[in-house]
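Starting off, we have a lone chain in the form predicted alone, written out as structure tokens.
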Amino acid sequence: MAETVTSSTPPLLASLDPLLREWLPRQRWFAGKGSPVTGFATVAETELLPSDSRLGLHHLLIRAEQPPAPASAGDCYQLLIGTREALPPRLAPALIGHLTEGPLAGRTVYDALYDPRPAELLLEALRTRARIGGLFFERAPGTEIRDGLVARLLTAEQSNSSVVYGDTFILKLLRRVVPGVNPDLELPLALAREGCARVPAPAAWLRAELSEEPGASYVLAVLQPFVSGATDGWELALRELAKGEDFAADARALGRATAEVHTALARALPTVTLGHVQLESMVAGMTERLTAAAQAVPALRPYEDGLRSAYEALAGLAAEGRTWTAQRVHGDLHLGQCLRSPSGEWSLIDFEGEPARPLAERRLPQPPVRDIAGMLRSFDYAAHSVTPSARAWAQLCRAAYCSGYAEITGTDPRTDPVLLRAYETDKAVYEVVYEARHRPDWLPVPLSAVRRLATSDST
């Protein structure tokens, strides 16, 4: 099994080039659509299993390069190539395309994750602690991972790819990776240390860490329990609002779940206090992503000043000496991050943060009011997916959240306004952005919040 680092294309890389430069923007997790991908290049690569057996398995990390920026900054993907003489009729949804010249020309290349083998191969890797080149596959002390476990890849669209193993753990392979510490790792981890029981601990992970990047490691996967029976937020409230069921009990205990998680990274890692000048320099950082929102989609210009002055408000308390206190949080919760086991407890899952942002962005410490905003915006998507007309549930979503949420901090969120209502705003400027390039029938849901958020009254 070798590894190479070159900066010049090898030859696999060059071959599979055309097959990658139509199938790579049709992925859900790929973040550069809507512009062309004009060529790759090589970060990493590892053979897994060699290209001259029936089945040969490449790992890849690359760069996507794309205009306008330069070639050392596009974005880096981690792929798992299989290759075959022919794919049998099961794997054809994992189809990349046919070689014509290289190293591996007359073999059909496809996405590995979609074939148990190769998936298995990854666990086995994981189970026994295994280096192989500049890949370290790591086991938490103390885990058990029996081998044997058949997997299986969940084919739900979302930004990473995820496998299950025999219904005892779940392997969340990331897509775009970037080098240093990822919160995906990091903060279960930490909660595991405190006894957090409402994140599943890692029980192992994959890094790379490469030659010619000395110091640098990247978080390439993270191995956890898997939730046998668990339902999602988001697929569980459509359920109840369908059928016309209260969600408020749901909602209530998920606030003290959330609140739960949040005592606990508080206790695990540092906290600061913002001041004023940390105020000013959030508030700015708003403005600027409002500005270039409304720039971008039309539709929101017209309520510009309106969702500006829910900024400007915040500004005004921090320069009156008010302060809050900031903490490392969830960074992208929403109801499709929460799972409800069978027994009716909640955990949340996927700390990674927004992948938009960059990593040390997502690490900062923050206003726990982050992640409660974010939820509240999920159950107006929940509320608004299935009938506009649905503003009074989710109303009721979100003051049986903030109750619950109480329950545990003894502080209710709804009790800083200004605060609530500047991330609230952010949250749905970002969604207005999103919906707008990547799924413009959804756009109507945030510009529903940004009207009302344009407003000083938006309860």
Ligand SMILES: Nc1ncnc2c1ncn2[C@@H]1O[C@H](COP(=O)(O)OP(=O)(O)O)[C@@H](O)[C@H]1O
Second form
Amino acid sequence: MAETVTSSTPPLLASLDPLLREWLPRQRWFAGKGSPVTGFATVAETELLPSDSRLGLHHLLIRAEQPPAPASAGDCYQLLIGTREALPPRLAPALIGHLTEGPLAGRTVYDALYDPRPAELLLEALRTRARIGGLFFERAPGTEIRDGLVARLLTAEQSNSSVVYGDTFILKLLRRVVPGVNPDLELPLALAREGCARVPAPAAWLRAELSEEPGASYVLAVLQPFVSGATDGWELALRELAKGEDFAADARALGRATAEVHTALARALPTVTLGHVQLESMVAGMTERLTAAAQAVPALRPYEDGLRSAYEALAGLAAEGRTWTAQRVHGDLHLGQCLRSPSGEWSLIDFEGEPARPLAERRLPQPPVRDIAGMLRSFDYAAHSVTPSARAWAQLCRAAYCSGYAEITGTDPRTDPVLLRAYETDKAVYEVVYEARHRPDWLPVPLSAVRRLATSDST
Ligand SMILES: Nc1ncnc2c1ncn2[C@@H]1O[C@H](COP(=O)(O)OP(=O)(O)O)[C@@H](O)[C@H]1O
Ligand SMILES: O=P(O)(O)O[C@H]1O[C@H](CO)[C@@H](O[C@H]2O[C@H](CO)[C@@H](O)[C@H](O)[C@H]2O)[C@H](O)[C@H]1O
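Return the structure block for the form predicted together with this ligand; the form predicted alone was the one displayed.
So here's everything in the complex, that chain up top.
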């Protein structure tokens, strides 16, 4: 691939339209579940390998039309589309369909991230700092990327898609993209500048600048060092639960790791004091989310008043003059976002925040307890997914995690129970909606927490 080339814009999307309408809603990372896709609008179409070659490759940014929203207001998705005469059997899971019309009639279309060759082209473009049309492949100063690394797609359930190269790098290709500064790149870069080793430092990234949207920049993918041989906290916790063993030592280490990341973020980026006015708007946000969630998930309705009392208690403290410090946080911290290396070191990943929330909201400074609440909810999830009676296990983790956090920051989150309950409630409400939408079988897990939180027994 040349360093700088001008893209042609072949009208691939027109012939793909009927195939994508059927394929896109079936993808785990598709955010618009529950409403049909009736069409698409092209945001950008970039040819990476010519369509008439053995392997054609197109990068697409498309908006999905989901009535009543028109395509122009739809979510924007990133696709890497391959075309071939026929798919080899190993690529069968990547099949999108067969083109029957247009200049490419007869060719097979597939999700090219499954295919090592196109995935390796992306790495090569990052390595050589290529620019192709509006796509900018950028590499961090001083970072070396060896050529010839072999690509494999991760098949785990994800909100995005990730490709591992050798055992050296992992590229996360964001699926639903929005213009603006993406915290999944912004925060790890800021942490790397602070010398915080708890987060793999971005090695390279892909950005798009579109002539149709002057000034707007989309972060499309981020390359990081791969923590080889790592196990995520969720898997480890389930393993310990299955063996009937506690997870306290790891939970304590995780508390320390979280505190180190928070401390570095507070040094790297602005912090603010939240007083009465800011708290009021924060509590209003929590209340609105609760109202919307109860509207969407009827099982939440009996607990609505009880949950609202958690927010009212927080507003009450603010009215008495209490203030809190807010800073940039992870925003969606749970056990699955924590990786333990074979040497026992914890890393935190995935700083995107809750994907469904608007970008501007995800980048607001927040009390660090927001992340702590996320992890506490995660211990509860792990315990509940093995047996609803494993609460003692979750409580041990909870205590150990908070103590570990206090060892680094000097402040134990449990000393601010009203704030903690409000954030745990907000998280549990988010989880109720998330599970209702994505994994209805899991709904009882956050609902059991909702029952406790509604009666102020947050432990
Ligand atoms: N630096 C890394 N080293 C090793 N594995 C990683 C790394 N980053 C991510 N992973 C693996 O990829 C998975 C998905 O990454 P994540 O950033 O959480 O993506 P998503 O936003 O799609 O959920 C993680 O659960 C983890 O297993
Ligand atoms: O990792 P993502 O950014 O995709 O986060 C989303 O999916 C998570 C599930 O995969 C979801 O997390 C919830 O389930 C976890 C167990 O699978 C549990 O550990 C978490 O505590 C619970 O919130 C997350 O909320 C969602 O944003």
